[in-house]
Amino acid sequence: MKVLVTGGAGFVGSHLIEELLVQGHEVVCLDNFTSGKRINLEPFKEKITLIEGDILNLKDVQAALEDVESVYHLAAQISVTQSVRNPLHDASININGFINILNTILESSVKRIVYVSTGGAIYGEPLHIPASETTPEEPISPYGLSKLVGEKYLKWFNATHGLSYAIIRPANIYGPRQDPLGEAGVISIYLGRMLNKKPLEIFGDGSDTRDYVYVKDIAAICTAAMASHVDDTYNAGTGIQTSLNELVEIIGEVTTLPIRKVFKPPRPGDVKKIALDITKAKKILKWTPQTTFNTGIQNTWDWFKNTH
């Protein structure tokens, strides 16, 4: 099958296109670089093909999608602080962006598209964790506003034009390729700053959690989504808690290096506890996570060290 993996040069998009490879796909990649890396797709740059476009240009979309079946949507805005920072431009990429996708499906043979929103920012503060998908959506910031906004317009192309579609909404993704100087992914940017002899910075007094999911475990329920032709909303995560404290630890185990926490106040938009119930994954995709945490920062930590 030809597919269409946007954003496929980024952290996520770059491993889905490796598990789609191996599956036996003909992959087609969508990526401007503003955040993916050219390096990300060195180890299979002969074996897909790469369009270098925008998904708010038009003609790059069309390019992208021709003779496509299947499209996974990964291209976005994805830093909550950037969001609060400057939310008009999080939503003309994670919105309009997606609506551009979108319309230019009807046009095309795309018969299913896969879409990645959050779920670590959907959810808001729940009342009761883990979060399910009937959860109610109450995101804090505007990148997980957007993500949800997105989703609705995916339903709606559902209902309307009968496109076929499954929503992944992952907990907080980690593992190798993941920028250790941007503004989301805390597990990359601790190593990162501990391979720097860097103190690690502590957003709160260290006792907010998340879910940390593991990158090949989110490209597995992708292609699990794609292949069960079932429109539906999925979370992918773990349902586990982990406090930037006890990160913190663990980061310490596995690296053997000593840490160093400067703590600094809470920044605006980021949740204080969250983790996604996945037995409607478990149920209907088959799907459960296979990388423990431990395993997981290892392998980071290892990716780091060789890389950088």
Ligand SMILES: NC(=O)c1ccc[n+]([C@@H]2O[C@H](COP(=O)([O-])OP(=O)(O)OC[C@H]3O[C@@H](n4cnc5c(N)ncnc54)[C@H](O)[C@@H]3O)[C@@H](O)[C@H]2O)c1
Given for the second form:
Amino acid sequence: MKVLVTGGAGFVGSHLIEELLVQGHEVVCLDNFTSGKRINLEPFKEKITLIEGDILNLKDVQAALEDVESVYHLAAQISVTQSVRNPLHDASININGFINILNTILESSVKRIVYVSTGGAIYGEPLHIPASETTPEEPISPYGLSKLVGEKYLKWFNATHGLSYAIIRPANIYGPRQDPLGEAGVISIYLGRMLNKKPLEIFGDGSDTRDYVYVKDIAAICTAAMASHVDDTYNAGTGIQTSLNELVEIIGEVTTLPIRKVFKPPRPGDVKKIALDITKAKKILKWTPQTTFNTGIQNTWDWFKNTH
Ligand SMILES: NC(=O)c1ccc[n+]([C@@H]2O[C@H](COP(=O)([O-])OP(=O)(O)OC[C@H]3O[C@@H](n4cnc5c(N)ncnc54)[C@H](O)[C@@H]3O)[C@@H](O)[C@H]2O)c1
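Alt. form predicted together with the named molecule, vs. the form predicted alone above:
Complete assembly follows, chain above in first position.
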């Protein structure tokens, strides 16, 4: 099948492309390299079609969709902090860019789309953890809001034009290729700082929790959701809460290096505690995350040591 991955030069997109190539698909990647990197595509660049372009540009999107049967939409502004600083920029990419994709799909051969939304930022501060897909969506950041609006547009295109879809709501994704210098992705930021012997910055008192899921497991749920043919929404995490203090301890164990911590005030837009209930994905998609936290952190640390 010919498939398009938007944001394919990014952290998650490049792992998804690898998985799609293993499954024998013909892959087109649309990316403007704002946060994506050419080196992420290096291992398989001869095997894909790269359209260097913007999801906001109609011609770029038309070119990327030529003869494509299914789309994985990952291109996005992904930083919560950046979205608080500049909500207009966040909305232009995450909402307008996505509408441009959806609208252009209507004139194409595309049958189904998988939209990578967010589970970490869409529920805000839920009353009950782990949050399930029926937990009210109450995002507290422009990023969470723009991803939610994207979901609502997708459902409108489904209801009005019959576009088949699956929505994936991932928790905090980590793994090789995640940018250690970005503002999202605390594990890669910490491992990058460990490598450079810098202190680890903790925003708040370290009791905030996240649900960390390995990037290969997210690639797997995306392809499972594409294959399912059901129009539905799935959380994708582990269901396990890990506090920042616990994370720092695990990082100390894996790297076997001394840790220095610096405590800073909490950042606006960051939720305090979150983990996702993945019962639905287990039942309907027969998906469960395969990578234990220690193995995932070890793989990521090995990658850092080999590439930085
Ligand atoms: N990383 C996480 O923890 C996490 C968690 C939940 C959801 N997600 C979602 O997963 C997806 C991928 O995130 P990631 O962590 O790989 O981020 P990333 O920044 O590495 O990837 C995003 C990609 O989109 C591209 N892009 C951005 N704006 C574009 C535009 N206007 N036109 C074309 N390409 C553009 C970037 O160059 C980059 O390659 C995003 O939709 C994000 O919201 C990520």
